[in-house]
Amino acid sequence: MAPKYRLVYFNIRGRAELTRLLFAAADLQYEDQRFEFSSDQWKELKPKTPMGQLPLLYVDDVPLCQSTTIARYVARTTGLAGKTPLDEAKADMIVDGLDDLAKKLLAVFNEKDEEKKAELQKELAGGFLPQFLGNYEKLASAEGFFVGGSLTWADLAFFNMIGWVTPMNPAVLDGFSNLAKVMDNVQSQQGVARWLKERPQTKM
């Protein structure tokens, strides 16, 4: 019998959205349990979690934490991790490399001083992003996949991460045709397209 999945996180996209995209792409049913930051539910649950953090994925009654671990598990379970051990490693490389961009974005989002925030945004757009995207452009195929000629969690992770950049710079992928094709492939995938249309609208 297939396990039951319950994903527990706050009512935002945040660190759980990649896993939600994976479930959507695989058309795999799960319970998407959400609550607000100030919710009594979280205050009651926190001491019972493995590391005092969210997201959590319950596989039947077994809790998993750490967002990348959760996403990687779902990718493997659904056949989206890569078809061979080498493909899996290449997909992991793409996903892990996105942490560099995530750190830069978090620095911008968390900066309270507007002048410093503007400086960080300028540095991100003018220095870091062109080089970062140039490297990823070389890693993506002209068909719009990072690994093996078909959709993997690497494509979904890239799509999810760039979704945090485009509100600041809608033209960020201009000149990166392979990466633009990755985005097109992900958002046109049937399950993902349905999820993007139906998912709760949140600020983050």
Second form
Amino acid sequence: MAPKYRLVYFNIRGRAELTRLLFAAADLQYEDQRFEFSSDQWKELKPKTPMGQLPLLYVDDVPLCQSTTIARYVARTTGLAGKTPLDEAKADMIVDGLDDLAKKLLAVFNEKDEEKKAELQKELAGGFLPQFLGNYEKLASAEGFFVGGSLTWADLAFFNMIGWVTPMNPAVLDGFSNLAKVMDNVQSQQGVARWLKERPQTKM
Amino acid sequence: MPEYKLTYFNVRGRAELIRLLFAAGEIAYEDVRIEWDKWPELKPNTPMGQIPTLEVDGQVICQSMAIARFVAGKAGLLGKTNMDQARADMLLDGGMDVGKLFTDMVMEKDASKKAEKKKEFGEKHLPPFLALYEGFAGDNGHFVGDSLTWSDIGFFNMMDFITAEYPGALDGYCKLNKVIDNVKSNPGVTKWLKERPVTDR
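With the form predicted alone already on screen, would you show the form predicted together with the partner chain?
Next comes the full complex, and the chain you just saw is listed first.
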């Protein structure tokens, strides 16, 4: 009997979207439970969760927390983690490296002072981002895959992260042809394409 | 036989968990430690401009936890089922959330800010973390299932750093102390702890 999956998070893409993309790519059924931020439901649930945080993935009532762990679990379950231990390590490396970019993006989003925010944005666009993308361009193949010549969660994770950059910087992948191909491969994958059309449109 | 070459600075830092896992698995590897002044010329030759890196039969991977997970797999220490492996991942991730705050405190250059951060970490962040993890540990002194996994070793490694600043931190935590004992008494780990270079951090 296939287990029952229930993903619990806020009504945003945030730290759950990679997992949602994985379920979609694998065409694997799950319940996509979403709370509003200050809901009573979350207040009630919080003390009963492993670490007081969301997202959570219930696998037949057994809760898992930590967003990357959840995504990796679904990736492994659906054959999207990599075909060999070394491929899995490469995928892990790509996903972990994206965290560095995520930190910089969060610093920009969280900055309340408009002037400082513009400064951080400029630094990101002019300094960190080109360097980061330069490294990632070398890690992606000309066919548009980070690992093993076929779709893995590393490609989905990259696609998901760039989704937070393009509103600020639409031409961000100009000149990075391997990375642009990764985006194409992910967007055109059947399950992902359907999810992108159907998913709730949220700001974050 | 695959060839493993780990490259890092001559400190424990982000490589020590990897070294402990090689030791626990009794897997031979080259433990390359570079001097700070050699780093600028090596940096552009790494996948993301960072170390540690692990070279496996000529292919290079980076990101310390990705490397550690790979070595844990080779050592048979990941966890027996997908769920067990996810539990190990989850507990390590939770540990790293606290580890980041600790590192932030240790790296603080301003002496008075550091004293403040040290007090805050010791009073506000560390106790709830240890209480939580005491709950996660089994009576057998393992975080996952009934045998040693890399999540036990990761906890040991982190507490090795933390108890250097907060010596009595684990007093009274029966199950956590059992985890530490289980890790220390693994033959490969025992040997490594005796032989490893002694470094500040």
